[in-house]
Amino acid sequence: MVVGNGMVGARFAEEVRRRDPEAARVHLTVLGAEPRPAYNRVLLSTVLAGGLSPRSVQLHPTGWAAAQRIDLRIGTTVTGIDARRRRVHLDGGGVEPYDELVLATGSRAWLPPVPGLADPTVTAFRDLADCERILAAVRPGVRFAVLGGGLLGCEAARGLAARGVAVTLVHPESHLMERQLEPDAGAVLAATMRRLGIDVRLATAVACWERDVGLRCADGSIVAADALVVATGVRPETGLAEAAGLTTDRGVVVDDRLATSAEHVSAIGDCARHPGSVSGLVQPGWEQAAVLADRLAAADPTARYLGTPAVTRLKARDVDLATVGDPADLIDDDNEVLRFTDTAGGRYAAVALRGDRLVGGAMIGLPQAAAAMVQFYDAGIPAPTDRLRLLLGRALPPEHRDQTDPELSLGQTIICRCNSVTKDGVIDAVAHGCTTVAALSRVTRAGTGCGGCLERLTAMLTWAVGTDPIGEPAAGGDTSRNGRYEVTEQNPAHQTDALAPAGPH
């Protein structure tokens, strides 16, 4: 049983099915609270940019839970679990058992103690219900403030001056995103979101919300705003889990197995603490559900997880942004440190050296260099001897071209981080029949979590389609069902918007 159905819950469905698609060995139940089906939260951005419909979100077309024989109930809320029992307190009184449960619970938008957050002008930004409800107040001469500028803030800033109306971002801390940059970086993005058209307005505390006025500061200053938008954070949810007696620290305790600290209680996501994952990002999570339906579908017993490098990307139109690793790796005097800034055009790099190992780093507005970062990053591709080049984006190795030269790249090359697709995967795809972007997200995920790869794909998907690398299948074969690949048609809204986020990421 799952309780859960984000992005996180829903994949941990997909992968057990996928070691048990007869549903022989595990009979699945999901219960999710929202009452829609999963959708993928990361392009919420974009939906709000007017670049993606809510609907084309949706991670699974109609129908797909029951094909895939899992028990789906979505609208179901989880008042309690009686661990020792091992059963499910239901809203409206139902109680469900269960063998094993996995939590999912992910995470819920935090609002800080200000006055006046509870009016119906303010709406947080974290799930789909809130997108539309923002979209709902976007009209002509409306205005938008912002409060919070960390990632989701940056980003439902853009998506609204996306939209054409006015923007106000403000930010309590002395630079944006102060989680994933240091100040030099922090300082170039801000001026590239000026250059948007979006007033930035850093290291101010706010001291209310007033609907006829806007938002109040402590300095005395007024954001004058007719709706406000609170990207401020999020917190753990793990209510459940506290209830239950199990183990919490800014999260659900679990170990290298996702074991908490009661029998038959697993828990992945957000909702989830484990030493070597972050929270907020979509790939640590993806990696757990893959890690504990090894587990638990028998597939793989001895399963553990082990981490998940922090790699993260702002998905903003005309803003093109990557950070690896810990910031304060870019500050550390024991670590070589390599930096440009050009805060007039937009571009900033930085790229810490733990001897010729590249350890943090952080690029804005030169993607072919963010690319080649975070695959030295990922692969632990030594540095070259010439620095420079890593912030050129010139450092890689032929065989690492990927986004240049798919003919040279490595086969365990990573197309798509947030799925671990390579260009193998790619290649094995194209050979049974694989031969779109939308068959070849279908079948390998690839494209499907923060669309950052498309690119790539495209070009990798180009290169395999037109120069046949592995040969064609043998006379009389069946390309459309071959091994585990079966491609099928679905709904054809659902297979292209999803895997076009407007703009140029």
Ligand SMILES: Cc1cc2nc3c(=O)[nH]c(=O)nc-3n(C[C@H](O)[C@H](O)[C@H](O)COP(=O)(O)OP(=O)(O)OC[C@H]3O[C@@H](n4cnc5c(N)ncnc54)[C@H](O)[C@@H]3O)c2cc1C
Given for the second form:
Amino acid sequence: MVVGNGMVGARFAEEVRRRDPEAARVHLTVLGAEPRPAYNRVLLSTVLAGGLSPRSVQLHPTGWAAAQRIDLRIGTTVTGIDARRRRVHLDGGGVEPYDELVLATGSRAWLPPVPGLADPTVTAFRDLADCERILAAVRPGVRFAVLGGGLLGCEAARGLAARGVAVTLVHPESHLMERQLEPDAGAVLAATMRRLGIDVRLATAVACWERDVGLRCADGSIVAADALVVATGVRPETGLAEAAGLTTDRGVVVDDRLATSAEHVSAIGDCARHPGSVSGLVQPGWEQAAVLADRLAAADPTARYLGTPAVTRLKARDVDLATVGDPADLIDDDNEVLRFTDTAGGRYAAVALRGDRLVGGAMIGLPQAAAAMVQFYDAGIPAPTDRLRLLLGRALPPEHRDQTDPELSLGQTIICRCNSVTKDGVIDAVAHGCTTVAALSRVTRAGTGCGGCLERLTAMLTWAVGTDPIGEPAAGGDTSRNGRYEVTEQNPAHQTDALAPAGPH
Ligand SMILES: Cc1cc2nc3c(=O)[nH]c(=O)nc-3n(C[C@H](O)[C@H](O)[C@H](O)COP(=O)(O)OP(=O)(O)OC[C@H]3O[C@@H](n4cnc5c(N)ncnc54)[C@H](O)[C@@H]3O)c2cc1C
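I would like to compare: after the form predicted on its own, may I see the structure of the form predicted in complex with the ligand?
After this comes the whole thing, all chains and molecules, with the earlier chain placed first.
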């Protein structure tokens, strides 16, 4: 039984059915509070910006769950867990037994205690219903305020500005994205956002929201606006777990088996806290879903989740921003830190090195250097003695230099980060007859996350279909194409090297 039909709960159900397609071993029930089938939450920023329709982000075609023999109950909220008796309580009074329970309850938007936020002109930015409400308010002449200058607030502000409405981004901290960026980088981002027509107000505490007025700030000023989007952070949804007595600590605590402190209860995705990953990104959740499906549906007691390196990208048109690792590494005195700031030119680069390894970094307006930074981080490539080359994106050793070239890149190069799909994974899928992006996505799932890899995926597919890259068996491994495919695609999180691939997204 799965609680939560979000990106990770739905993926877990898929993974189970990949391992048990005839439903011979696993009876699957998925309970989801949202009144609609699962959809791609990551793409909501693109929906807001007008790049996709709300309907197009649904994860599965209508009727998919029934065809997969999944007892999917949407609009059903679990209100309590009785871990001792192995059953859950539902809103409406029902009680359902389980053998194994998987918590995939995700995160919820956190709203600050500011008066006026319950007004209908105020919307959080977490789910499709929020997105539809925001879009319903977009019309000529409307003025939006976005409260919160973190990743989602910046994406929301840029998306709304792209629709041609006036946007003021109000952030209580002194620089944007302070969880990922240092002050200098935040200043470059703010300058870039301003150049794109967004009015950015920093270090601005808000007193209240007043309909027909706007945001009243603590210093007495007013941000005139007709609608407010609140993007002030998320919190892992741990209420059910806490009430059931499970160990929580900014998430439901899980071990490498993704088991919680209660027997027969596991947790994955945003709601789970594993020491090797950060909450709030889809890649760790999808890797966890595959590992847990191996343990529960393929009866593989050795299945372990070992963590996922953190790579973040801002999905905002004309703003190229990527970060790797922990931002604290950029201010750690024990690290060697290199910086370059060009506020007027909208460019910023910073990397933190421990010994000769890149452990953290941020890049704005430097796509090539950002791609190289991700490769250094992912693959643990030793940094060159000429450090300046790192900031210029010219430091990759020859064997890693051509990672954007479909032919010359290494087999371990990541093509789709959300789904941990490598070049080798694409080649194997082509060997199985995938000759279109749609077929490739169906089999490997590449391109089904944030969609940022579609161009590279198409280039890789074009090359792989036009050549015969698997004419020779893979050296030192299972030489059957089928065998290789099983390893690279189905169990990515099991492979230590699958967790440290090279290549940008
Ligand atoms: C606008 C936006 C942009 C994003 N962009 C990116 C990005 O570029 N890259 C990236 O990696 N991540 C991004 N994320 C984060 C990503 O969407 C999440 O990491 C991912 O959705 C986590 O999946 P999940 O299934 O754990 O949680 P969710 O997708 O939040 O799903 C949890 C589900 O559980 C349901 N639920 C909760 N409690 C109960 C209950 N008691 N009973 C029944 N159902 C319940 C909820 O209603 C929800 O449907 C973005 C998020 C947003 C909002």
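Quantities reported herein were computed from a predicted structural model and do not represent experimental measurements. Basically, rigid core = biggest C-alpha set you can superpose within 1.5 Å across the two forms. Numbering follows the first chain given and starts at 1.
Once the core is superposed between the two forms, does V337 show a C-alpha displacement of at least 2 Å? Yes, shifts by 2 Å or more.
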